[in-house]
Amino acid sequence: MKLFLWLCISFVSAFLNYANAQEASIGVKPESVGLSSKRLQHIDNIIDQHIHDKKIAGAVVLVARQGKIAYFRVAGLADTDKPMQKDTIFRIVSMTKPLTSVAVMLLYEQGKLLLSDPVSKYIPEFKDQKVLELQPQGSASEYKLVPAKREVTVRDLLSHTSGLLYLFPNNYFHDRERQLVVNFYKEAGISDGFCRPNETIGDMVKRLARLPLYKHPGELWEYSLASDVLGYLVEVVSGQPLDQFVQAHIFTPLKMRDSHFFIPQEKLDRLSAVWKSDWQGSLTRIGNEPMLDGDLALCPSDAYALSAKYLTGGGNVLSTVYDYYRFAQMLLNKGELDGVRLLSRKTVELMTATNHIGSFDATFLHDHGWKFGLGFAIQQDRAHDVDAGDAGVYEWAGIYSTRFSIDPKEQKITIFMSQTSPFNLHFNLWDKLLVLSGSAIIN
């Protein structure tokens, strides 16, 4: 009987994988959606050149327009002994954040929370927070802790204006206040990453909530651990573990069949390796050991991809290009895909077309001129260094060099996935991909 059940499960899994691959292969002639086949071939050339020069091992690129996939290409290696495939699974890391933001907004639409709610309403440890302030030189103490001017709200977490930090940008920004707050984080065992086999995200969030804020809530845009807090917030409000909530309310309705917080054993051979590149021709496969990028602890290991209990709203999900395309198309369709509505049009506009950070700029991934919605960076205009397309384009990325962009005006989605570190070295390639996908528009 056990053998029979195992064979049945294996058959169903294989069938679903085949069906997913067949569905993902469906595309249209680019000209039918106003794109030039010839111009899209420039993407082939630039990706192939980067592989030839050993800057990346491989990549998958997708361009869709008007709800149809017009370009879907794989190139190079997923691992030393296997080529990239359309259904290769990637660690999308911070591209988890938009998924977590949607999970929060699902609860918002169910009337279970308001964006103006103080986080302490759901996570009491956020009550009576303090902010670290430097003291004048010569004072008895280098800093003091002062009461926050107001409480951190759900909106602050979604827009990264909470006063929280990540540890790893401290390697690049060296102001003393930041260093002191990061020291508090380190002493409390706070981690940016998810190599945390012996605790839950709730354990970490509760410790984080008791530590000093970097700035008063609402007074600075700062990319941070806010999405990890949001992931735990989803658990508290919904009464479900984050992975179960996202599976039931996002992955299953959108038929994102290859998206998981921890992937099934039978899909492990589709998981891409992670590669370290100096972008000068030295390309090395990273093994199963945890990898440190400054203070950011990353887990490329197969064992961690399979099972753990530390569910981060900021970086846990593994997915495919096609699955993420379905999520992006739902957003571009104002909350609906294939007859299934996840969010209302008004909520998607609140998330992706509304600036929630005022006069601040969201400059972690971008230059000045980019704002931030509720989980997404938004291009305000085209008058700055890197042109991602029309005003209103929104996007985000993952630290292993995965990225997506949604252009509502042109009804265009561009997705790039590799597994390459360090993250910042792919920026120039991504900028060129956006230029190429945009210049392929012919009508």
The other form holds:
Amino acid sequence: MKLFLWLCISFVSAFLNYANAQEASIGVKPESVGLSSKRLQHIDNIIDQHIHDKKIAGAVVLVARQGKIAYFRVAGLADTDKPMQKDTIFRIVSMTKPLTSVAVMLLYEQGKLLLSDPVSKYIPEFKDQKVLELQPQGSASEYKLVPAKREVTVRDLLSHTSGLLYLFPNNYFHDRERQLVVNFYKEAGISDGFCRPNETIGDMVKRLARLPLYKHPGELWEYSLASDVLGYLVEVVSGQPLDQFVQAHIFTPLKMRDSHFFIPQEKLDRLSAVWKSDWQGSLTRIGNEPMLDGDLALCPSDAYALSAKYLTGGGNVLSTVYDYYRFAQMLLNKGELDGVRLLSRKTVELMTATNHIGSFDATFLHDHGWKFGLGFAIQQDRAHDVDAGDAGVYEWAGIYSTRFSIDPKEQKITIFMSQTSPFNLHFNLWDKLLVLSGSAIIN
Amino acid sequence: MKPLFRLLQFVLLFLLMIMLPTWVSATGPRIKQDIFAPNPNQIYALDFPPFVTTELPTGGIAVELVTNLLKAQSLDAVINTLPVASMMKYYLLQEQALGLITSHLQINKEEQKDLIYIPLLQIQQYFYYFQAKHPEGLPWNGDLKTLAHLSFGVNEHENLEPYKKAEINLQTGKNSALYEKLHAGQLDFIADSPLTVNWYLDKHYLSEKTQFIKMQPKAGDELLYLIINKKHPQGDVIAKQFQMELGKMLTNDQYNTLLTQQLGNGQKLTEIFSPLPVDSK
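Complement to the form predicted alone: the form predicted in complex with its partner chain:
Expanding to the full complex; the earlier chain stays at the top.
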């Protein structure tokens, strides 16, 4: 009798799991969630046109509304001999950052840290930091290293107000202070981590912490290595390597089964190639060689490594569109997905609905009128050129042309993934995709 | 009398309640570090594990030695470990730091006039090759010419002339990059202290450690200095105190005892360090 009961429970449970999985993966008719099928076809057209014009090799696009996938389109090639598929695995690079932010907020919710904590409480090398300030022309030294007005806090790292830098924006922004700080980074062997160094993230962070800051903490918004520092902070506070922590506390509970810091051997053939595009019709597959452009160094072939030492919270993760949708839906649901609560409503509100950068604007991927929460850019108004469809929309992207956007007001998620470089030519396509997913709303 | 005393007690209590704000007993302000003035005696040390490193609680062998010198002379100074030489140079020349702990720093002769070099450690250097690239070994016998036309990875601040003279192909770079190149077969040999080599190999190439082969005889010695800045208000005085204390430590063998304590693993002092130059005493 007991065995029979046990079998019944197992059967019902398995059926429910299967039903849940099917519902999420197959999706629903767009009209049932207030989206127009006909209007969503505009996305087909624009993606197909970009593939036809050899601007991109292939892409996967997902639009979800009210917790249901209404559009899930696959087009083009993942590799020269492989079509793009729904389960194609992408280098999501900086879309790792929101995952790392959530990892930090999990520790915050466990009472293991406060956002106002100085980072030096956990990583002592952050104590007594200096800030580089230019001196007037004719001074004995071109710069002066002055004590930081206050310490870098966990909140500064989450909101990119720490005063740390990335090296690669040095290609685009040409102020002398930035150049001098980047020179220190290079001398100390600090890299952006897009080509994996042969050391631990802790080794890198401890060196970085002893170099001058670009600006005083809290006195700028600057996209930076802050998420890499946060990844190490997770390791220090949790006592676990970052990949193990994220696996146990995010990937597993959210059933993100194809998200990894290092790809398992059996999934290697699902990893997309990276393509170099001039967005004018010249499209070539990148081989094993690094892609070097000034201070930007990319190593797409690092993603084939089955293991390595360097775990970066700023850009390590490989994932699928569907897996990332599950993560995004958890955020849109204010911390819960399929009955699993990862974060509290209050914490997600703190991360996504609050401006943490004061009068600064998060213009790196966006424009004026965009602010930054704790891991995402947030649209504050619709009066500027980059419009994601609503005030309150939050989003971020990855350097191989992957992107997500969450619209809390319309309960809409849009995800686009390709593997195309350089990244800075893709903005036009992304802006159009958001117009198309937004204009498909019919209720 | 008693009622008058009670009245006085009451009045006093009332006055205290008015005069003292209530928060005095309830709480206190948050203390931030910027209320403390920085120590005027700043010493900067360049990363050089395990001689200078934040990875060890003592700060590394050289830092431990300087800490002991400071203690013995009751000197108050802060030792900061930095990852780049250019910051050290900035602090020394622009901020008039008290001193530096480093082996080599590109400072011109004019600037050197204001500096007092106190040798701290004479560290033995050995050449290493990677066995997978050279299964038969290299023909090193103490004469650099035996290594002619091979690729040698060297720190750019070192004196390169003897290697150039011996027609050795030079590749300069940071230590970590040199180890990677040696491992990748892009270099034939590098030079370093056995302690530093062990440190890197334990961290980065533990499973292949036995493939990195130390060549005999030793390649030379590297001096690690405490460089005192005469422009620091106390520079001259403190330099004399350091020299005197170091001399004492060398004479009474405290120097060797301290270094031996730092080594561990049964390593012998004579395998790692050479005696300091005679004029150090």
